[in-house]
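Below, in structure tokens: the form predicted alone, a single chain.
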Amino acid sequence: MPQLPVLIIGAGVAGLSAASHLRAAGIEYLIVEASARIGGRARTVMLGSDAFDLGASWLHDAARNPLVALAREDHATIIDSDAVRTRRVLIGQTPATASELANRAAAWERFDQTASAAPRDIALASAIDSLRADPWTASIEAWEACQIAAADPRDFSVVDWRINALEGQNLALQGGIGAFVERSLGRRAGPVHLGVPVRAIDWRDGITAKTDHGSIKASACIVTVSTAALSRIALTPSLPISTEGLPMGTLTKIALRASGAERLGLRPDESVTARIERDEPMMSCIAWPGGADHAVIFIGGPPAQALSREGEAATLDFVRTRLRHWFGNTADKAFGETIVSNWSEDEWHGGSYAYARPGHAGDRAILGAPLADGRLIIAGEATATDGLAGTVAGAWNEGKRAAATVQAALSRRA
């Protein structure tokens, strides 16, 4: 069996990045993907004539996001989501007053200061226990952990939260992030062999990857699958660290297409959240993004995982009940066709993105450290240590890092 220079496992953003950088360097590689498509957790589907991103939706922290430049090269239409967004915060069914919003802003500042001052890597929920009496604390905690990090605040490293607290401008792409990844990043990466799941990797002497279609030998290997998928690949020898400290969180996205003229009094790109009590599931909504005829609902963390296990009908029932609570029975008439993401139950991904458990913030760097003198490297959003974990930018940067690592390893062996 001929031996390849580099095998890339996974054709999500990190895998496509690694392939495109190796290709630019003139290094031969083979990229295999278990599923029937490229893009990983960046996926765009159509709802009527509008694009809907089932996974990644924004190019976060635009000033240092390398995909912004690539989108411009691709002549993509870039939308400044922050500039067009308006926000409505409800207390029950009533919009918060200016005074209540000021109290919320002050509570958020106290939350950030208190959590950031935690003396060790404890759970985010434990770090802000002193703030429980504030009526806004539960909502802020759910937003920061469940909605943003797809994590359980009781099982979420406060250090990981602090490192990956995204700042800066958030950009969307007309036509969808997933479509851009498939079109533009896929073109840069070159051919991908789809439907080739890797079941085992032996890296004792060179690389031998066992797939459902036979074995592949390579001098070096870049593994870019999710931590859930990685845990199902038998590695010999075992990795120096397990993936248990970096579980996959769940952020469920639901698109609800408008059934008629009824728009619930919501403006295009208006976001809606509501103040909640502790342990109450949080839901947020963005109405008619970019003028589309659908609203996007977000549910994250343990509530999203529980609903995913129950099935799509349970998720939609929760959403419609919450919308009815917010807007009255009119909400039942406002929406028709629906699409529900289900990343936690997805065979090849097992969740939306990885978060670190308390005491495990350093696991990202350990998992991503080169092995076998740089011949084997794990790379993806889960190994990002630049503050972009959980994002497509983090995955792209990690794929680039992995490509440079194996390129150097091959040069040393030449």
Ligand SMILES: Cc1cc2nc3c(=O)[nH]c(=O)nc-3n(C[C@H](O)[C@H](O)[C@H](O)COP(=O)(O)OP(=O)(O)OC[C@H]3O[C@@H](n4cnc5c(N)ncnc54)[C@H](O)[C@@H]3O)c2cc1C
Second form
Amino acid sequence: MPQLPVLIIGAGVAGLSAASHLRAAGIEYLIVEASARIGGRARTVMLGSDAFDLGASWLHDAARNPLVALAREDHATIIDSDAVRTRRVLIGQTPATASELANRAAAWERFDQTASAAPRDIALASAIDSLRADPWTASIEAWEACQIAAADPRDFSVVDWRINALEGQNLALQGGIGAFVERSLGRRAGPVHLGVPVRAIDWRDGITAKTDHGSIKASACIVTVSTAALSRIALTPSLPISTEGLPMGTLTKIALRASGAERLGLRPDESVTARIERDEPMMSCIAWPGGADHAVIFIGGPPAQALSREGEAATLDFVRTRLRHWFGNTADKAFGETIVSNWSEDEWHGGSYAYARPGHAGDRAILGAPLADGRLIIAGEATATDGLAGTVAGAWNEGKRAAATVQAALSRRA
Ligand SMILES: Cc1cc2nc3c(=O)[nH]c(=O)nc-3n(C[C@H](O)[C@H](O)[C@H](O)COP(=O)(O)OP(=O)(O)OC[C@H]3O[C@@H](n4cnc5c(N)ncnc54)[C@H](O)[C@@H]3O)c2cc1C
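Structure of the form predicted in complex with the named molecule, please, following the form predicted alone?
Every component of the complex follows; first up is the chain already shown.
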């Protein structure tokens, strides 16, 4: 069995980044990918003539997002999502008034201050318990935990929330982030061996990875799969830390194609949310993004997880009932064809992105720490410690870090 310098497992953003950086350093590598496509949780599909991102759709925190420079280099058309966005916040079926919105903004301020002041790494829900009497608290909690972090607020580390609270400008790419990753990052990374799932890694003496198509021997290995996918790979010896402190949360995205002329009075890029009670499922909607012919619905956290288990019909039923509640029966006429993401039930991802459980905010760093003198490294959105965990930017930075670590380890051995 010939021995390769570096094996990269997974061709999502982190794997493609590791490959691009090794390639630039002139180090030989092989990337294997379990599924039939590259990009992982960055995936664009078409709905009619519209591009729809089933996974990542924004380049968050643009000022320090490394993919913004790559998009510019490749002349991608960049859309300033924040500049085009308008917001409608409903209380029941009625848009909140200016004074209600001011109360909401003040409640958000108190939420941030109270959660940030938590003395220990407790659950976000516990950290803001003193604010329960405020009518906006449940909605802010669901937004921060479920819609943004895909997490359960009762099981979500307040320290992890604080470290990874995304600031700054959000950009989108014309044609979709998934398409950009496949085209631009794929070109930088070079050829990928598709349909090659890794089932086991023995890292006792060099690296031996068992795949469905035989074993691969390598001097070093970069593993970029999600924490759920990692827990299914048999490692010998096992990793110093389990992935239980970093479970995969669920964020479900649904595209609803506009049917005929009915637009529910929503402007392009208008976002809609409603005030909710504690434990009521939250749903948000962005109408006709960039003038497209569809609306995008988001459901995150435990409600999304439960609906994902029940399946697509249950998810769509929930969405249609909620839209009818917001807009009346005309909502039924407004939408035709649909696409529903289901990352939790996808065997190669097992969820949308990882969040840390209370007391486990430090697990990202431990999981990503180099093993075997830098010859084995776990790297992906879940191991990002730069405040960009759960994003394509964090995944890209982790792929770069892993490539540099492995390069240093190989040069020590040479
Ligand atoms: C619904 C949703 C919305 C999101 N929105 C945003 C957003 O707007 N902005 C943002 O920045 N981020 C967003 N994200 C997060 C972002 O998509 C991820 O953080 C990022 O794509 C993760 O990249 P990765 O390389 O770490 O992992 P992955 O993309 O999971 O790549 C890992 C690869 O490994 C493969 N694999 C798994 N198991 C094996 C195995 N045993 N053998 C070989 N290969 C294997 C997988 O098929 C996959 O291709 C979103 C994610 C989801 C799901």
